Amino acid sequence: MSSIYKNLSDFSDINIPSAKGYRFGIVVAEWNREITESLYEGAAQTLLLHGAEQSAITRINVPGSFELTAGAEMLAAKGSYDALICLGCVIQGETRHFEFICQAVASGLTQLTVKYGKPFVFGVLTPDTMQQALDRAGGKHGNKGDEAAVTAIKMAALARQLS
């Protein structure tokens, strides 16, 4: 359902499960700056309302959010994380450098997710304009922040399960 309909941190119809016991890497692009800290700051909430441990949680920030894939990739080859998070913010512009840069980051956040065999989650706004990104970074629509931590959280258990 698109976000124009429902506010992005409202899970009251999804189980979540509890996150205690898991380890979870955040990579923060510091480029939009506004955007990408809110965003941090739901994820962190959002994953410490479910259990997790203040300790569990590390967080890196990377210049821009074409440097998540290359962030994660080190998180996740120091440090044994059940799911890695990366936060970014991509505001349409007049060239197609938004192209470029989204096509690259879900890419790449696949190809680690397919190397590590664990969860690379994609919480990058691609908004037209600042105000959608507002909206979407703990305004009218939520926080995107909080359901990349949901993710996170399910896939993880997932895994868990499955191991």
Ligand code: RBF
Given for the second form:
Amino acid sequence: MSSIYKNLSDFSDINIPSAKGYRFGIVVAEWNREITESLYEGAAQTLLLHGAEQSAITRINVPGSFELTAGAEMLAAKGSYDALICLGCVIQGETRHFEFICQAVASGLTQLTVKYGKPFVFGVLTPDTMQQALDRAGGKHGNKGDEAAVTAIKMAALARQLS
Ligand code: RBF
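What does the same protein look like in the form predicted together with riboflavin (RBF), given that the last one was the form predicted alone?
What follows is the entire complex, opening with the chain shown before.
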């Protein structure tokens, strides 16, 4: 988690495995598109930076974060991916809708990880305000899309190592 003490989007001191030869699926929610496009750009650039081929990255869009689980399942069922990255942004409002969406996605992606034995990375921002979202999508707290990609690479490498 990013904080005033540690911005995890700076990976310069962390040993990240090569992503060469791995296949990645990225599911992007269209709600709060300004934010999710930045998350996607960060994730895709990070995968490429660490050796993934452009042709090894498949992107699909879903309407909102609630649909991330369904989109990820559809992608996983169709293709052979080493990791799936799910990107969304749910801004806390005054209704309980926020909790329903976030809990559904967190639980859905956990279930998919268990079902497929592969990483389904939770790259969903859950800020209180749009400014906090901007700060975490290429702003002063880095880009959580980058962090999601690094998690995907590390977990894909771990899955291969243990298989
Ligand atoms: N989807 C998001 O990705 N982020 C949101 O902040 C968000 N807020 C929503 C607020 C309300 C009141 C509703 C009804 C939907 C919202 N959605 C949001 C869309 C949700 O993820 C999903 O696409 C729809 O509920 C249709 O299943």
